[in-house]
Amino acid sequence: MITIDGSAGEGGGQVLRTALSLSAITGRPFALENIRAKRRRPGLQRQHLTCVTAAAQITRAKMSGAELGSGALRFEPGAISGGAYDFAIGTAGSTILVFQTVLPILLHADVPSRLTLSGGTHNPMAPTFDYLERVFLPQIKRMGADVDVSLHQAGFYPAGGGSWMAGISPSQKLQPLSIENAGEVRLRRIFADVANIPFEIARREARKAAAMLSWPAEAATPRTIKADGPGNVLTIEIAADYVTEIFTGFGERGTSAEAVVARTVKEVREYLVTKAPVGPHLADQLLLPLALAGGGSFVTMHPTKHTTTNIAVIETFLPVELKLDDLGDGRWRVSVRR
C-alpha cells in the first residue's frame, strides 16, 4: 500500500484528488495521512468527501476514514465500472474538481458513462465550468478523449444549486500532447456575468476590462445568468490556434467591480508578457493526462507549488518522470518521460 503525507508540498486537496484517480486506474491502494493539514479547515470537507465517494462508487472500493473532517483515509479500489452516476455535493463546493477526479478513471471504463453533477460550478480557487469547457477539455480531446458537457444552471458560493451533465466515452490510451507555442490569437473576449444582483455591475466590469486591455468595446459582453443565489464572475478569454486560456475574477461583498477587473487583468498581463502558451492553472491540470499518455510536453510560466506537489504524487503511482526545465524569461518546459 502506498502511504502519502497530505501535508507535503502545497498540502491541499489536489493530493487527494490525484491519488484517487491514479489509485483507481492502477489498482494500487493508498493511505493518505494529514489530509489538507495546512488549510484553515483541515481534513475532508464536503467537496473532498464527494470526490472520495464518487471514486469509490465507480470502483466499488473498500475504504476507511471517509467522513467529514477526517485527517486520514485508506482507499482500496476494485474494478472500474462505467455507466450513469449522479454526484451531488450538497453544498456550493466545486463540481468541476469532482469531475476532474473521476474523468481519468471513467476514461478507463469498459462502457460509456453519463454523469449528473450538482453543487458549485463557478468557485474561487477552482476551475469554473467555462474554464473546463473551453480550456481544459479541448486539450483532453486533442489527446483522443471523447467528452461532452452541458450546463443547466450556474452555482455560486454560498447558495450552490448549480447543475450540469457530462458524457464520457472510454479512451484507455491517451495520445501524447505537445504545446510549444500558442499559435496565432484568433479570439479575444470578455464576459461579465451576474446572477440576482444589479446588471449595472456587469456593465461596469465589461466596460472597464475592455478599456484596461485596450480591446474593442464589442469584445466585452455583460450578461445575466441563471442561478439560485447571487453571483458575479468575470471571464477574460484568449483563444489561439493551439490553446485557449481563461482568466477569472469573482465579485464579492465589499469589493468594487473595478477592483475585480483590476485583479483579473493583472493575471492576463502576467500571462501575456511571458509568451508562454500554457498558464499556471492549465499546467497543473495537464500533468495527469500527459503522465497517463506516457509522453508529451508543454511550455508554461514558473511552476506553482500546486504543480510540483502534483508531480510528486503522480511519480509515486506511475513509472514516469515529469521534468521541469527553465527556459529563461519566465518560461518553463514540462515534459513527461518513461
Second form
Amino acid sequence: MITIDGSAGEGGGQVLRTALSLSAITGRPFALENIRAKRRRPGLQRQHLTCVTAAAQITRAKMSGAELGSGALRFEPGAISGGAYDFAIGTAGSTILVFQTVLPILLHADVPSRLTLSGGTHNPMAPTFDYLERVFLPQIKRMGADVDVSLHQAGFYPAGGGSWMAGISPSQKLQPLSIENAGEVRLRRIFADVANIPFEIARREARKAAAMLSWPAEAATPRTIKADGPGNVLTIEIAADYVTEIFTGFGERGTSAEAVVARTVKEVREYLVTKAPVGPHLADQLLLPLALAGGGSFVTMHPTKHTTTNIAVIETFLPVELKLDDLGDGRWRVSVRR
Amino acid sequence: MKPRVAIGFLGSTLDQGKNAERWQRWRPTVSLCQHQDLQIDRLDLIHGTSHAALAERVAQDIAQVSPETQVRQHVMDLKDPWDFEEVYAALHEFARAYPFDPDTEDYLVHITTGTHVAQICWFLLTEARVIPGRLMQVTPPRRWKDGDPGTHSIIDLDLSRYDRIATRFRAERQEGASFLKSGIETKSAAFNRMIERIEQVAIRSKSPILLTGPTGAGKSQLARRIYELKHARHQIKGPFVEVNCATLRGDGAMSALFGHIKGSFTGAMADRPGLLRAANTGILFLDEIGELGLDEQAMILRAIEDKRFLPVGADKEVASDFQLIAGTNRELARAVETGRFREDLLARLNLWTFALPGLRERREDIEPNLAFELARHAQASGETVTFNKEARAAYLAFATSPEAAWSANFRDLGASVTRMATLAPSGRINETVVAEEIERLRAAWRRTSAEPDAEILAGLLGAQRLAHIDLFDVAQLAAVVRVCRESKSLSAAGRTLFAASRAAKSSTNDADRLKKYLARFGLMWEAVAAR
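The block above covers the form predicted on its own; next, return the form predicted together with the partner chain.
Once more the chain from above appears, this time first in line as the rest of the complex follows.
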C-alpha cells in the first residue's frame, strides 16, 4: 500500500488525480492522507470525488473514505474495463480534469472506450477543451495514442451544461517523446468567445489582444458561442512545428475586458521571451505520459511547485526518475529515465 | 454517508430568473446544490401552483449543475403564506405524510426561502422532532463572484449537542445550587437533592416556603441565600428582613410586625412602618414562626393572602408585597392540634416545606463544614488556623461518632471550632486542644441531653421501687414528671397535661387529677417539681 501525504506540496487535486491514474494502471492500491488538511474547507470536495468515482467506476475499485469532507482515502483498483462511460460532473466542474484522469487508464484497457462528458468545458484553474484538443492531445498522439474528441457545447462556470464526446483506443505502450524546440511558428491566432453576454466584450478583447501582442488585426476573431449560461473565454494560440501552446483568460463580472487581456498577454510574453517550447501547464501534463513511456524529455520554463509535487507522486508509483536540469535563462529540461 | 435530503420552499422572488443572466445572480435553492463541500442527493421542493414554471426551471438548472441531485416537486397552495395557522397546518400535514426514515437518510430543512412565518413553522416542527432533521440556511457570498454559491450553515436544534451551551446550562444550575449551599457545606446526596429542589422552587415560585429543622440546622442561613439567589436573578429587588418570632412576644409583637401610627398607644411617639412593610418587594423571614401569638398569626395570614394588613391604630390598610419564608423547629402540625397554631396559616405555609436535617443526620457533612468553619474563622479573625493531622483525625472520629449529640447542630460546630482556633498555639490545633474540646462538648451535651426515663424516676423513687413498676407506667410517669418540672405550678402542669380533655370540657379540675395520678406512685408535687 502506497501512502501519500495530501498536505505535502501543492495542488491537492493534482496529486489525487495522478495517484488515481497510476494506481489504476499499475494495480497498486494507495492511501491518501491529510487530504487538503490546511485548507479552509478540508477534505475531499465534490470536484475531487468526481474523479475518484470515475476512476473507481472504470476499475471497479474498492474504496474507503470516498465521501465529502473525508480527510483520508483508500483506493484499491481492480481490472480496467474499457467501454462506454457517461460522466456528468456537478457544480459545473471541469470535465477536462476528469478526462485527463481516466485517459491514461483507458489507454491501458483491452477494448476501445467511448466517453460522454457533461459539465464544465471552460473552467478557470483547469485546461479548457481547446487546450486539450489542440495542445495536449497532439503530443499524446505523437506518443502513439489514438484519441479523438468532439465538442457539442461549451460549459462555463457556474451554469455548466457543456457536453462533448471522446473516443479512446487502447495503446498499452506510449512512445517516449523529446521536445527540444518548438520549430517554426506556423500560426498565431486569438479567439475571444462570449456566450450570453454582449458581443462587444468579445470585440474589445480581440482588438486589445492583437494590439498588445502587435499581431495583425486579422489574427483575432471575436465569436459568439452557444452555452447554457454566461461565459467569456480568451484563447491565444501559437502553433509551431512541434508544439502548439495556448494561453487562456476568463472574463468575470467586475473585471474589465482589458484586464483579462492584459493578464493573458503577460503569460504569452513570458513564454515567448523564454523561448522554451513547453509552457508550464503542458509541462505538468506531460510528466505522467512520459513516465508511462519510460523515457523522453522536454524543455520548459521554471518548474512550479505543482510540477515537483507531481514528480514526487509519479516516482512513488513508477520505477522512473524524473530529472530537472537548469539550462539557464529561465529554461529547464525535464527528462525521464528508468 | 447517508444520502442527504433537503426540504424547502421555492423562493418565488429569490429563485427567479428566466434568461442566461439568472446564472449571474445568487439563487438560494440552486446555490444549495452548488456547494463543493455539500452534496444534496434529493431536494423536495415545495411550491404553489402559480410557480410551477419557475419550479421546473429551477429543477432543470439543478439537474445541470448537480446531476447527483434528484429534485421532487410538491405543490402546496397557501392562501396566505404569512398566516401562521394556515402555514403551520399545511407544513404539519406535509411533515406527517412525509415518509421520514432518519436511519437511512439525513434531512436538512432549507429555511432560506419562504416567508418568515414559514421559517418559524419549520423551526417549530423541527424542534418538536415532527421533522427529524436539522435546519439549513444558505447565504450569498459577501462579494459577488460569478457563480459563487456563498456559504451554507447547518443548525442542529438539539441543545445537548452543543458543548458550550450545555456547559453553560450546567454551570448556571450549579451556580444556583452551590449558591444556596455556600455556608451550608454538604456531601450528603439527600441534602444536595433537597438544595436543588429548593433552588427550583426559589427561582420559579413566589409562594411561601417553610423551613423546618432543629436549632442551628442552618435555616436562617438558607433563607438568606435564597434571598441572594433571587436577588442575583433579578426576581426581587427589595430587602431581606429577618426576625425571630420568639423575640416578638407580648404587646410589642403586633407593632413590630405590622407597624403602628403615631399615638396609637402610649409610647407610640412616631409612625413605625413595621417589618412587613420593610420587606416590601423583598423577602420576610419569620424564624420560629411557631412562637408567634394567635392574633399575629391571623394578621400574617391575611398579609400573605391579600398582601394587605392593618397597622396598629390605623384605620386604613396598607399594602406590602413580600415573599414569606418561615422557619420552625417545632412540629407545627402538633401545635395546630393543641390550638397553638392556626390551621389555615399552616395550610398556607405548607405548600413548600423543606426539612433541614440536623448535623447528626448529616455526619458526612461534618468534615466539609469543619473546613468551612475554619475558613470562616480565618476570615473573621484574620489568622489562618489549621489542624495537625492527628488532631484532625481525633476530632473527626469523635465528631462523627454516635456519642457526639450536636444538639445545637451547626451552632455547636461553629462554637467548637472557634474555641479550638482561639486556644490553638501559633495557629495550629494540636491533639491536646482537641482532647480538651472533646471533653468540653461531652460535658455540655451531658447537661442538655434529656435524662433517660429510668434515671429521672430513680432519683425520685429509688432504684428498688422503680424495679417494681411496669415499663408501661415508667414511660408515662417520666413524661408527666418532665412536664411538671417545666411548669410553674401544679395547675399549669395539669392544664398542659390534660389540654385535650379541657378543650372538650370533660374535666375541670386538672390539678386534682394530676395530684391523684402522682399519689398513685407515692409522689407529691413539691418533690417532683423540686429539681
